[in-house]
Every structure is written in C-alpha cells, then in structure tokens.
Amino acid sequence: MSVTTQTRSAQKTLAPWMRSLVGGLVTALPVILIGIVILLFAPAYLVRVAFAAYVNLLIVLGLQIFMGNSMVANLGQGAFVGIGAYSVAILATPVAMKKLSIPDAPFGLADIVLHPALAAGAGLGITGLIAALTGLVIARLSGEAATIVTFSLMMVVHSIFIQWTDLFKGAQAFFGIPQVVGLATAIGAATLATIIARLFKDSASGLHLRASAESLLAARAFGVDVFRLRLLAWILGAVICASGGILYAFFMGTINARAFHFELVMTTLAMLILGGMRTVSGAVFGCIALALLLEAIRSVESGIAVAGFQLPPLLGLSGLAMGAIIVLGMTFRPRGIFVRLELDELLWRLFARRQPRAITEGKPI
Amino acid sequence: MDYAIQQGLNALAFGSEYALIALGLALVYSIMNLMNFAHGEIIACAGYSMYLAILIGIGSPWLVAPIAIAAGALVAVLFERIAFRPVRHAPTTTGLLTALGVSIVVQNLLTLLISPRPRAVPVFSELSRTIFIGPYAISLLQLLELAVVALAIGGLVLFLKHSTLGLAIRAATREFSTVRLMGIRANRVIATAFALSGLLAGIAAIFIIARRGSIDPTFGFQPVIKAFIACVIGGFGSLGGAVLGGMLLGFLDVAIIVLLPQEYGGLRDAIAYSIIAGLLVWRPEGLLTRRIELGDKEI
C-alpha cells in the first residue's frame, strides 16, 4: 500500500460531511484569527473596517453558495443585503424613534418594536421568502438572461427603498436602529456562514448543482432536478447576504438605500471571482485579499506622510489600485486563486507528496 | 396627435442611441463571449478626446466629431491589445470582471488626470436648435441622431456582408475555430471588431455630449447599463436583435416618462426594470436568438 493511498484512506475515515465541516473550519480559521487580532489590539476605527470586511464576507459568501455552485452569474445580491437590513430597522428601532422618522409608517408598524434577535429571524423570514418567490423566476433562467433578472430585482427593489418613503424613509437616512452587536458577532456569523457554504457545497445538492453548471444536459438526463437546487441555492446565499445585511444594520445604527447599491455589487463581485468563486476557501480569501488591500490603498489616498513629505490627497488612487488588481488578478490567474481545491484540499495534498520524498531519502517518517 | 408624434421622435432618438451602444456590445459579445463593462469608458474617452481638442484649440465641430469616433475606436483597440487579449481564453466571469476592472481604472485614471466634477464641451450646442417642418416642432440634434445611426448601421451592415473581413466576423459569431481553419488571422479579425465597437461608441459620444453638454468620468456609465439591457432583450450577441432592443428600449422610457404620473416618478426604474424582467421570463434568450443557433449552449 503506498502511502498516498494510506493519506487518502486517512482522509477516508471521517465522514464525508465531517470532512467538510473539518474543512470549512480550516477555510474559516484565518478568518477567526485575524479578527481575534484585531479584537484583542486594534484601536476603535480599525474595529469599524474590520467589521465591514466581515459583513462583506457574509454578501461574498452568500454569493458563492448561488454564483459558485450554479454557475449563473448573480449581480442582484444589494437587494438581499437591503430586505434584511431595512426588515431590521423597520421592527427593532424602538418606538419613540420611529414616531420622529415614519410617523406614518403602513400596516401599525410605527407602533411595534420586536427584540432584535426576533426582529433579526423575522428579517431572515422575509428575505428567505422575497427569496423563494424570485427564485421561483430566476430559478428557470440561465446565462445572460438570468443575469440580468438579479440586477432587475435589484433596481426594483432600490426604487421601492427609494420610493416608499412611509416605510424606508426614502434617500434619507434611517437611523435610531439599535446597536447590539460587535465585531465578535460579525466573526462568529462569518465562519458559521464559511461552514454552511462548504457543508452546501460538499452535499449532494451542491455536488448536483455544480454538475449542473458543468453541463445542464448531462445533469438532466442523470435526474438532477436543476431548478429545485438552484432555487435551493438562491434561498439560501439570499438568507446568508441578509445576514451581512443585518449585521451591518445592528452595528452602524443608521442605514441608508446608497449602501445596498451597485457598488456593493461590483465590489463583493470582484472579491468572490478574484478568490474564485468555485469553492468556498476562495469567496475567503479573494474577501480578505481585496479588503486589505483597500484599506491599505484607502490611507495612501487621503494623503500620508513619507520621509517627512506630507503627501496630497489623491482622489481615485484606491479605484485606480483596485482596477489594475482586478486586470492584472484576471491576467495571471484567469480563473481565481483557488481554481477547483479548498484550502484543506490543498494542504492534504501538500502532506501527501511530502511524504514519499521524505522515504526516497531514506528519512524515517 | 401631435404630442404623440413629438413623444414618438424622442423615442426613436433615445432609442437610436442606446442601438447605437447596444450593437458595439453585440459585435464584440457574438465573437468573444465578452460582456464588455469598459464599453462606457470607451465613450467616456472618445467625449473626454472632444474635451481636450478643444482645450488645444479645435473649435471647429467638423473637427471634433472625427476625433472622437477615432478615439473611441483606438481606446477600444487598446483596450482588446491590453487587457482583453490575456484572458480570451478564461471562462466568461473572468472577462466580466476583467472589463469591469478596466472600465475602473479609466475612471479613476479620469478622475485623477482631468477632475472628477463635470466639464464643459459647448462644441455642438449649434444642435440643440428646433426646426420646423410642417407643423412639428423637431430638434435639430434628434433628426440627426436618427439619420446618423441609420447610416452607421447602415454601413455596418455594408461593412459585415462585402467585405472579407466583415465575412470573417459573420462567420466568427458562429464557429471562431472554423474562421481560424479558413486562414483567417483571430486577432485581426478581433481587433476589428473592437474597432468597429469603438467607432459605435465614439459616434454615441458625440450625441450624449450634444444633449448634455457636459462631461464626467461616469459619463458612459448609464448608457451603457441601458445598452447591455437591449443587447439582452434582442438577443445577446444577435445584431439585430441589439438594435431591436435599443428601440424598444428607447420606447419604453419614453412611454414611462409620459405616462406615469408625476408624483411616482420614482417608480420609473421599478416599472422598466420589472417590465425588462418580464420580457426575459418570457423569452429568456432573447428575442431575435432562434433557440437552434445556441446549439450547446442552450439554456
């Protein structure tokens, strides 16, 4: 028996779905330090960015779980981030608040204020069912079509936010949402949603569906009923962006319709197919990748001093870096850093050809 | 009535113009797959070419418009030779991101280099005049717009059915590999449609800045979003299923505008956004696509 054999029969002892949710953990791992880090050292502002990157990470996530599996390209997740966050604001913001900001809100909603955890579920709910009607539309659609159709919903539902001034408050701001959660929550719901996309992935509806988005045909005729799993799929990365959306409604305590716009689209877009948008370690790390390299351009813009030189602001320097990052990203690496294999897939493999070279030279093992 | 046939010329000038920016997508889809972001910044160059002749002191409109058509077909060449040319061969996502990559950097390169708030470029306020004929009313800028499109599609057409190259392309929409076998060179016959695309777009560039007078470096963001939508109802990568689309496009906003009561007028997006998405439900793959021509693709 040679010993890749014996690493693969290692692998093998564990159930598949122990294997994945393994898996995700290891995916998730630098996930959780980076935001121990950070929750242990860094000061006040860097908590704020940090927290959008881990919100970020929910959209880009939730993104996989339809884009990566389904292989249909999917520019409508702002809608999704909204429903939730707005779904939050609209039950949780205490009463007092709301008589000031929707007076007239529609069906007695200025009158009630759920707990946030109720109104969290509740904001669930509502998105998994907006979810579930779409997704019975989406669900048939394929390629430039179906495309199209996610950024519709988006632009209705930005118009709705935008129109409906009872209830969102329109362009304005909504504010008074309560602030109920920190960084540590943002970290906790990031690797539980890491480990859900991976355990979706992994399952025979996700392995169904990628079939599927390798040929629709071939799926079909082997029984794979692709509209109930991409309808699956779409509740569920809609629910996991809603999540992200909440999240960001609980800490910031004031939202506004821009934020759940085309920019949030284009940037999570950016993150999950720089990273690669086939597995889940790529959603990951194409999310920490471009966050931190934002942030990092972001300070260079606003003006620093190097070597005693104080340097002017340059406006645009940080959309400029993340252009070129995203062509020359494309360039060299066309199809995201993590092509096919997780990162747990990746490091088995490492051991496994470490192993026969240690024997070859004479190394005990 | 005549309300109706003033509503009905704009419609035609709006729609004209997005067929215009539709069908520069089209070309460069129906070869390469590519849903082409940068398209708008192609427009954005060819507009920011018009503002900087005449910062030089081109004041002549004669002048300016050939300038911007051949900015707009050279930014589009650039673009194919630098960013496009690496990833032809990479799943259709990666060209997505590729072009929405470039279509940041031009931006940002705008914003850094000229300014991000809007400039000025009067040169063809001349067209915003009305001229009567019979009892209408016609802006001047919307009957050339109309005559201006037929004839560039018009010579696209002649372009795309006499000549070899134009031959090629037709026979790259459907089987590249057959093309190659031919002795047909890829890149020319991509670099030609890029430049054909360019030269759309830089003849677009021309109308927006005579409507609007004014330029930014968001300026071919809208439009395009627009084009990429009729591209999508026609039929992606059908040519004439680009310029069907633009039109009914064109038409729709109009009816929208003029129909809807004021005090929704926030709803516009919803309502051309939810009808666009009707018409996809009911023919996702367009309206000119026949379902044979999709062959493995289908669905």
The other form holds:
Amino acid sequence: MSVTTQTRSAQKTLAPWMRSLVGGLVTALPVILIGIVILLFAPAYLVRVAFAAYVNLLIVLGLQIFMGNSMVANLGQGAFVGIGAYSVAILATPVAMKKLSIPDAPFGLADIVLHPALAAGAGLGITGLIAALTGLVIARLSGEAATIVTFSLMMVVHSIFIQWTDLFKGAQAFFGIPQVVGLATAIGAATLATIIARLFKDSASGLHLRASAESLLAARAFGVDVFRLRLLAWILGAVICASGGILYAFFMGTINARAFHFELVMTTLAMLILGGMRTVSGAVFGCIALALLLEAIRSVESGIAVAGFQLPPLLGLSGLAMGAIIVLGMTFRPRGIFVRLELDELLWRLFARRQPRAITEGKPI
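Right, and the form predicted alone of this protein, after the form predicted in complex with its partner chain?
No partner chains or extra molecules come along with it, only the chain itself.
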C-alpha cells in the first residue's frame, strides 16, 4: 500500500468536519503555545507586541478566507478592521468620555453606551452588513478590477474616518474606550478564527470556490454559483477582520484612523504571501514568521550596540525589509511556505512514511 493511500485511509476514519476541526486545532497549536509562554514569562512590552501580532493574525485569516480560496485580490481589509474598531469605540465608550471626544455625534450616539460584549456584537453586525453591500459589487470582479475596487474601498472608508470629525474625530485619537480584553482573549479569538477558516476551506463551499479559482468557466459550467460563494467568503473574511479591530480597540483604549491604513494592508498582505495564501497553515505561519522578523528588525532600526560600537538609528529599515520580503517571496517562493497541504496533512504524510519503515525494521530476517 502506498504512502498516499495509507494517509487517505487513515484520514477517512474521521468524519470530514471532524478532520477539519482536528486540522484547525493542529494548525492553531503553535499559536496557543507561543501565547501561553508569553503570558507566563514575557515582560509587559512583549505582551503588547504579541497582542498586535495576534490581531494581525486575525486579519490575515480573514484575508485568507476570501483571497486564498477565490484567488481574487483584496486590499480592503483595513476598512473592515477600522469599522469594527470604531463601532465599539462609539458604542462602548462611557458617556462622560464621549461628551469630551465626540459631543456633537449624530443620531444621539454621544448619549448611548452599550456593554462591551453587546458593542462587539453590534460591531460585527455592522461590518457584516457593509460587507454584504460592498460584496454585491466585489464578488462580480476579478483581476485588476478587484484590486482597484478593494483598494478604493479602503481609501473611501479611511476618508470617512478622517473627514467625519463629529463621529470619528478625524485624524485625532479616539480615547476613553474601555480596556476589557487581554492577550488570553486574543489567543482564544485567533484559535477560533483558525478553526473557522479551516472548516470553510474544507467545506463544499470552499472546495467549489477554489475550483472556480482554477477555472471560472468550468466551475460555472458545472453549476457552481461563483457569485454566491465569493459573497459568502467576502462577508466571513470581513467579519473576522473586524474582530481584530474590535480586540485592538478594547485592548489599547484609544484608536486612530492611521492604524487601519496602508501600512496595515501591506503588512498583513506580506504575511499571507510569505506563508502561502492557499492554506490556513500558510496564513498562520506567515504571520508568526514575519512578526518575529519585523520585531527583530525594529530593534535594529532603533540603534543597537555591536562589539562595543553603537550603530546609529536606521529609520525606515522595517519598511525596506517589508518590501524586500514581498519581492523575494514572490521571486523565489511565489506560492508561499505552505503551497497546498496543511500542517496536519504534512504530519500525516510524515507519519505514514515512517510507519512502514518501522514495521519492516521490526520483522525477523
């Protein structure tokens, strides 16, 4: 029996949804372990750095759900992250603080305050509604048109944040948001998002959507409703991106529109490209690898001492490194670290290769 046949027969002993659930948990295991180590041993500043990395992971997973399955470009993730963050900021900030920050807010929002959990649910609902409306257009697009429209979406939303000062405070920071979450919450959210992304990828909808990415005409010829599947993936990905913005707002206690603009888009896109956009494991490990690399570069960027010599600050090094990673990744590994197989599938293959060898070595000669 071949290794591939053994692997498939072993995996078929589990129900499809159970295999996806176990696969998602295996992929999320490094995320959980790293988070636990940071919670137990890391200083406070590293906890803040790790929290930002987990927020980025949520955004990258949201990107992967739509972009990785449909292979339609998406540069609008910053819009949904910002919508989620500003939704909870406006709804959950105490009235006394809103009287200072947005006293002239329309619709009586300056006098309304919700429990953080209700505000988070409302933020996800608002994001889902906006994603459904924008998805009616974006789900019909491909290629350069999708790239331009999704980038334009981010620019339009960012302009609203900046220009509608009565509601979003413009370029100034929106402060007074209740700080009610910590790193443990981010770890749980990232784990749940990883499982959701894997379940969607392995579902019939995810399979049909990936088939349409290979051949759009062939998928339509076989009766696949490509528009519906793209719209579903767009909404689900947007909601997961918004959850990252919600956690960010509830952790930081203050937000600014610049945090959801071009830098966030390029960072999360680079993470997805580096890891491999076709797999959930690629999204997770691309985020981990680039987060570690960027943090090391930032420490060098601020100036370090090497062999008794103090290096000057290298301002802009992180931006240069980001561009270099994208260029080198697209040149030498255009499909990312995890091309098609997930982490659990690779482990199954490794186990299946070793098992026959172990049986053979145990037989008497």
